[in-house]
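Just the one chain here, the form predicted on its own, laid out as structure tokens.
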Amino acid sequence: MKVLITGIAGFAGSHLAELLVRKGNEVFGTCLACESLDNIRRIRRSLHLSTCDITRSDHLFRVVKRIGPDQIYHLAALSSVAKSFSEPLDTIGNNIRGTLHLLETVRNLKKPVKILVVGSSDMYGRVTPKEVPITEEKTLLPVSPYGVSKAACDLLAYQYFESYRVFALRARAFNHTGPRQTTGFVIPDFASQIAQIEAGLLPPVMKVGDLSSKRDVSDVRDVMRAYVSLMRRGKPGQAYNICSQKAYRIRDVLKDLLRLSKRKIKVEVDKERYRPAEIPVLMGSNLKIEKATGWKPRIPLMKTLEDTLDFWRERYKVS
């Protein structure tokens, strides 16, 4: 099986590449010319990489046509909710243009190709208590530029299936984390600060934002299994939540991480870290994907937190 991953060198892309290589696939990937390949260094020799800016339609078409993939996992995106508020045009422009160009490319290929378009729970926006757990039928009401971009990409995938019968699957991934996720996201932000404090690089005081929200958090390795399961058994045009169906208060996640720390650390709230619009609770229903594919999350949150903290400890060389 020839498999193409856009954004292969990113956090999620690198974990997906490892999984697909282990399953014996021939794995291709796109990355930017200036992008670090550190996340995929362990499997670099097993991959076929192409530098490609997916917002350039002509370049993208040539790369995909040359590869001739059977499956495409579309992960490349500007993915920071927080940064999308300060860079809305870049976030919306890059994410929508890249997805549109890729769907157009698949439509114009002479062979059938399955494509998984990765969305986000952020596209759902604020929810009422009656709407929790969130199902795929909930109206999309995003409150961040990132959420708007992902809602548009999700709907484009649906439109290309309905209009052109492109075999497009829509994955709505809720929060997922683990080793290699960069700072700018809540759990690696916490873990990296703890690791730096343990290494003596920062004073024993953590700066945090709003801790009151509740999030459905999964391990990235479980989520990548879900993507592969959907590619095998999902129905084209359909949307599938990928989530743990458990909501964790961010304050409690921080407490769990602090319990894993080797130092006593004080926590200070920094109002500058608050977002212009915050979603109080995001928890999804995973009944649809379980029924379609049999997928369930396996990795407990504490294991995810331990592995994430150890990743940052290694980064700052803590023994």
Ligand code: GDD
Second form
Amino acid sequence: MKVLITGIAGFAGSHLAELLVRKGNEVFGTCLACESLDNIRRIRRSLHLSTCDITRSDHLFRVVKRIGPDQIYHLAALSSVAKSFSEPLDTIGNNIRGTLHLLETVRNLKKPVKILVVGSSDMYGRVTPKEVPITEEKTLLPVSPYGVSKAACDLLAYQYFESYRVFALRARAFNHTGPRQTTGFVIPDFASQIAQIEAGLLPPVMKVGDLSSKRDVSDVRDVMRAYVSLMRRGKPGQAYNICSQKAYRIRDVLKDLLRLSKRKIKVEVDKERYRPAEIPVLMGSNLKIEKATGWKPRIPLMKTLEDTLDFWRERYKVS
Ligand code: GDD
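Next up, the form predicted in complex with the named molecule. The previous block was the form predicted on its own.
What follows is the whole complex; the chain from before opens it.
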């Protein structure tokens, strides 16, 4: 099976590539010319890489045509909710353009190709207590530019299925984390500070944003398994939540991380980290994906936190 991953060198892309290589697929990937390949260094020899800016339609079409994939996992995106408030045009432009060009490319290929478009629970926006756990039926009402961009990508996948019978799957991933996720997201933001404090690179004071929100957090490795199950068993045009169906308060996640630390750390709220609009609770129902594929998350949050903290400790290790 020839499988193409857009954004293969990113956090999620690298975990997906490892999984697909392990399963015996021929794995192709696109990355940006300026991008670090550090995340995929261990499997670099098993991969076929193409530098490609997916927001350039001509370039993308040539690359995809040359590869001739059977399946495409579309992961390349600007994925920070926080940053999307200060860079709305970049986020919306890149995410929508990349997805649209890819769907157009697939539509114009001679052979049928399955494509999985990665959306986000951020597109649901704020929910009432009655709407939790969130099902795929919930109206999309995003409150961030990132959420708007992902809602558009999800709807484009739907439209390309309805209009042109493109085999597009809509994966609505809730929060997922683990080793290699960059700072700018809450768990790496916390874990990287702990690692720097332990290494004596920062004073023992942890800067945090809004700790009151609740998020449905899964391990990235579980979420990548969900993408693969959906590719195998998901129905085209359908949307699937990928989530643990558990809501963790960010304050409690912070406490768990602090408990793993070797140092006593003071917590300091940094109002700069607050957002113009916050979603208080995101917790999804995973019934639909479980019914369709049998997928269930396996890795407990504590293991994910330990692995993520160890990843940052390795990075700031004093030699
Ligand atoms: N980033 C960050 N940094 N968030 C913080 C911090 C901090 O220091 N302190 C508190 N938070 C709060 C945020 O305000 C938010 O309520 C929550 O922690 C989670 O923030 P993020 O990790 O940035 O994730 P997100 O929920 O906004 O978006 C993530 O999940 C989406 C799926 O729901 C991202 O991974 C998206 O790419 C993904 O699609």
